[in-house]
Partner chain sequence: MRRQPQSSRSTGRATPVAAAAAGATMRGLLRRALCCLAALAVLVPAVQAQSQITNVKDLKAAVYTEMTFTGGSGGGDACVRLLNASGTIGCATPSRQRVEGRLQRLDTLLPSPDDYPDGTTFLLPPALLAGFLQQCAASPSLASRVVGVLVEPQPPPSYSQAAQAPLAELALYADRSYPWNPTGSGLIGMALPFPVFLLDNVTTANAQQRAAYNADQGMNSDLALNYARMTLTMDATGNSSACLDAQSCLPLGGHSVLATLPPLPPPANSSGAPAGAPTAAAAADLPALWVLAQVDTAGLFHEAAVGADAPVSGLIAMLAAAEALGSGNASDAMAAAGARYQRRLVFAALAGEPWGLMGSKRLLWELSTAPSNSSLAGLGLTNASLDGVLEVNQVGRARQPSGTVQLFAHGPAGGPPADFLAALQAAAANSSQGGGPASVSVAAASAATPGLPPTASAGSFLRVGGPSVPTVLLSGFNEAFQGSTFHTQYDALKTIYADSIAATAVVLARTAHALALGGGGAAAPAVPLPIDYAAVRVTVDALMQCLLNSTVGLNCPLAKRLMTPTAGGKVSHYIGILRTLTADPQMPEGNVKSDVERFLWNFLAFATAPTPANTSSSSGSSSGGGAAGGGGGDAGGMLRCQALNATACPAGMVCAGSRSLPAPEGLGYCLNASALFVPSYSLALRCDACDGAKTLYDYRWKAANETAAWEQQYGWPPDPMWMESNWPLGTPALTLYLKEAPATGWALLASGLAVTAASIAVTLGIQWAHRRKLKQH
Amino acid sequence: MGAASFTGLLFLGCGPLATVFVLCLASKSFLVLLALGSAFYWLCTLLLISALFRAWAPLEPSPGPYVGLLLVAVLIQELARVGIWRFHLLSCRVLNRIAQEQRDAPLSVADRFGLALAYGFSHGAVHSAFFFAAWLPLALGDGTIYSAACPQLSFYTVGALSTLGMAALLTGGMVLWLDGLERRDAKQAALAPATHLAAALLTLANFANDGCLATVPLLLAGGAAVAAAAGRRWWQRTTTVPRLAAGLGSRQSQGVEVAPSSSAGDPDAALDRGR
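Chain shown above in sequence, structure on its own - the form predicted on its own:
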């Protein structure tokens, strides 16, 4: 296909995730280090999964054997997500302790979302590198590859678009998951593993005739929906405090006595007490 096609596919599959890194993470050195450390953690997790199934490779090209593989792979990744949660709690405590010693403000809600985004970015980036960028150099050769089950789209195009959808789903899902656990919202926290499992099993439809014509749009739609939900939650949570502060200030300026409430003015303090 050549260098032009290789570059286009690379930007299609990984470009949006790289944009998130540049706009939201690259300006903060701690988030960059956190994303790198988390990426190594997810890389070890995926290497463990591949090592477990190495004895059965190659699998029969049918949905049956891949169902078990996907179920185990998603289960291991979701168990690994618990490790991210525990490290997130530890890092928040340490950072708040450092801020207190330096007489600085504790972590804000926006700071916590930034940490969650770093974890989610690393999961999506490692997944993209492991399942897409690793074999993309094959596109530099002559010609292209088509699947017999879905000759309408090339193998590389399906891989790039599927990677784009999964990266958005994993990144946004991590943000929703950590925020849901902090607020003890079980429904929101369950959204991340549920959508991860659904997206993984959805890829089995690629074995069916013309299956990629359904799986690719659905993966893109699912990733966009989860990412939009995470962005919406981020916006709601980070704009609540200024609105409350503005409302309290207005009432005090009118001579209305307002009882102090630590949970209303400082949601981070409420989260710390909840833990």
Contents of the next structure:
Amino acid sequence: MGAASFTGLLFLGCGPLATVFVLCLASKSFLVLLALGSAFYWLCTLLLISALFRAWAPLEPSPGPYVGLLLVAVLIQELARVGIWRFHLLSCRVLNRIAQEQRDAPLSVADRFGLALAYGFSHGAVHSAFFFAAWLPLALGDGTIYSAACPQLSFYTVGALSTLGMAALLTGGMVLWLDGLERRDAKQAALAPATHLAAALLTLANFANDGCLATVPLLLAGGAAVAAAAGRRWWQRTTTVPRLAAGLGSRQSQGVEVAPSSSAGDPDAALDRGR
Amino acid sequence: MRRQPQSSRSTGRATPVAAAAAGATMRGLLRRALCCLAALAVLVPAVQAQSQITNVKDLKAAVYTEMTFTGGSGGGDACVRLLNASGTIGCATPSRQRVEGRLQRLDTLLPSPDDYPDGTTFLLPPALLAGFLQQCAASPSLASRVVGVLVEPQPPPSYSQAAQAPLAELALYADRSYPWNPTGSGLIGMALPFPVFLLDNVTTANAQQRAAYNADQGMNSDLALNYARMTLTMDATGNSSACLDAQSCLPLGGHSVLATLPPLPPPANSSGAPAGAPTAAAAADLPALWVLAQVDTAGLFHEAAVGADAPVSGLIAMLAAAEALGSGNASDAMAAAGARYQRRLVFAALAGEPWGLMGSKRLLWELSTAPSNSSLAGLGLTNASLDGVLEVNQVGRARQPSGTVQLFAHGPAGGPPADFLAALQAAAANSSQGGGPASVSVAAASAATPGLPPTASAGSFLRVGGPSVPTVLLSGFNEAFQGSTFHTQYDALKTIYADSIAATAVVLARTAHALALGGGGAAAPAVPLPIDYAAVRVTVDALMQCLLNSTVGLNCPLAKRLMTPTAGGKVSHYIGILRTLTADPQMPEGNVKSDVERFLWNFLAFATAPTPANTSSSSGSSSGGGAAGGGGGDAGGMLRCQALNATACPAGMVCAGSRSLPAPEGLGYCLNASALFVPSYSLALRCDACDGAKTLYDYRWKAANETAAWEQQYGWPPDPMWMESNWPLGTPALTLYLKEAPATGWALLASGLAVTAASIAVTLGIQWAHRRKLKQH
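Form predicted in complex with the partner chain, following the form predicted on its own:
Now the complete complex, all chains and molecules, led by this one.
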């Protein structure tokens, strides 16, 4: 391993996430703060799960105990996602009220997608920190490790690729989840927990010999698909005329074109004003 | 005593996971890790299970197998560099840098040195070690290409690591090549320019798996291969004089322990002598019969060498004999008969003897110098009083398959002195008395032997005292050392027999008793020595646990009653280094005297001290003065004291049994005994400012030549001046790990950069397209 491997793994696992942050979030300080706060929330959630399983650790390394672990862990995170939704509603109301008081336009659809992206980014980033960045410094050393069940890929490589897939899946999933709920599209909203659970259970295939050859590509494909679906939804919702405000934050605006002409060319301007 | 803060043995974390790449544990690791990754579920807390990985620390331990250097039987150890007047022996990396090489196991030696690959660390069974190192010694090009050697601990090989004629330069006979150790390979004396590590059992299994993995990969450097990374930097180079000047080494040394029976009289000008103590006039002029045993052993891996048979079996026999001779039963029998010893028994546990008979040589030098500036000041012994020497060594395997304990008496050329041999044989004939073994036999060593083995400490006394001093080595070997474990790590507890040692102790005690009473020969002593064989056996068993069981060590019950170890109870029979001396040689400071030395001192003090009942000559108390009854035992009426308070006891008494416990439990007892520490280090060295003026870690050793004339007078060969190299912190260290092929790292870097660049390009492209789309609207 060494510096080259460490850098490669870092870029492999975290590069796209960093890209999202730098190119999509960093220019808006409100989104940065929101991402940080949300990350803390997800960190607490993962610590809670960790504490819950402390009594049983280490689990017997067989599929049975891990099915239970995965189901409980996914369930808790999905409950936490409901909390994100409620906070999202509250924050939209507050921002809209501020905009109204200042005679500004309420949040645009693009603004709401920005908020969702910040939540999703934080979920993916905390996941990566918890399960990838925590041990990544080990890759600075000379040693590596392989599993007998997966002699083709080192543990480090599998970890980086899995993190990449999961980060994309969680980030995109949050966007779909919030957008789906705003539009009362249950099918779309259900995609996030469903893909999360599917990805989690998919990793049980790693118990089989050469299972990683299936799980890693599938995780990457799943992450890419969810991220692409989220991106497509964002494209559709922000470029379709008339653009609709997802009115769950203000029932009055539901189904009404709300973006004033002043923000038509810059969907994020509302957020800037709402800071 | 090993290096402490300046150069300590590595105490790397114990390896909980046998983490060969092909191991089942790794399967669990990857499964667990991936499940966690995917589930975002649990950073499994650090609930330790040795075979599972629950946190990053465990993951690191799975990636890197680091051996812990514990020494002792079954523990890992490193061959380190020692220096003498003519050069170096032992092992070191060629530079100060750590080295690493691909791991390859050798199942057999290759016929030509050129057949061995470069850049390789060889994993060897013990049977191949000697042959491989001899190939390296014969081929400098091979030695320069070998990165390192890892030695599996088992099975024991058929050779000894010492020379065939160890310490031949000290032989007192002409045929110095006589092979006392016929299976000797001479590994101890080799200077090797690469690290050699003795693996522990856990690391061995791991290394074998890793080597097998490499073999499966065809040792193809384009694939991931297992490597061994070794750190064995040695500061000292050249010889002992050079490293002394550079202050990059410290002398091998320690302390011998003496005790006398009866005790020495208090100094003539002292007051407060205990009741019952003999007066100077009555006891000062007793000639001395020395009963010798050695304390230390040697080996290619110093800390792993236990020396169960050679020499600890002899040491235990001597200690048990001392206890039997000093018991209340013996003194009561003597008092009842109104008998007194005509010779003073001096029990000597000699330190450092494998290193040129360092302990006995230094002791005899101290005896020869003026008492006023000697550590033996007040002892009252001079060469003139040297009246006989009985040494005991290698008696742990004297029991024959028939059950007979067969001992051999070695003497100077021409055979052992007749009266000593007769006394030994008479004692052996009476061995069944007191419940002892039915059959114990003592025979003169074969006439084919040239004389006393040069490894015998008795030879030093013979050299200085002259041929008139009757000298005998009592041992279990005849013409040559038994087996092939002499000076190896295989000379361990399980290879010796307690009943063999106990029978020897009884023979030794009866012989010493008879000789001390002034008798000798085959005649029965005027006062038979009452011996309870069962009690002797209990003492032998207890001493074997304390001195040879690496699991128990000096945490044994017997030691706990006598003293408090400072090194966690770990027992080492490698003499180690001597940083300094105490201003008062008798001060039992744990920083200067090792745990073993302090244990021996306390044991002998209690073993040779008369009980309070005996000192008052009033009753028939049986064994209160024995070591087992010391320390925390009930010794009513005895003055309590603190060992580190030099004025704790009246003159002529010693403070024994003091422990690191709150008073009064931790206080020792003032005993009317003569127990002494005598420094053991090269006569070619002088310790400057060893009066406490400097701190423990200040360097204070200088070359000296005050003893040159004395050495020349007695024909000593040049002093070898044994030193041990310093080494930096983190040395020695051994890490096994799987290393990726270099191309893999670059491929990962390229992949990571490509993915990141792609994500940037896609994001920017979508944003550009999005803005353009909005503008179209």
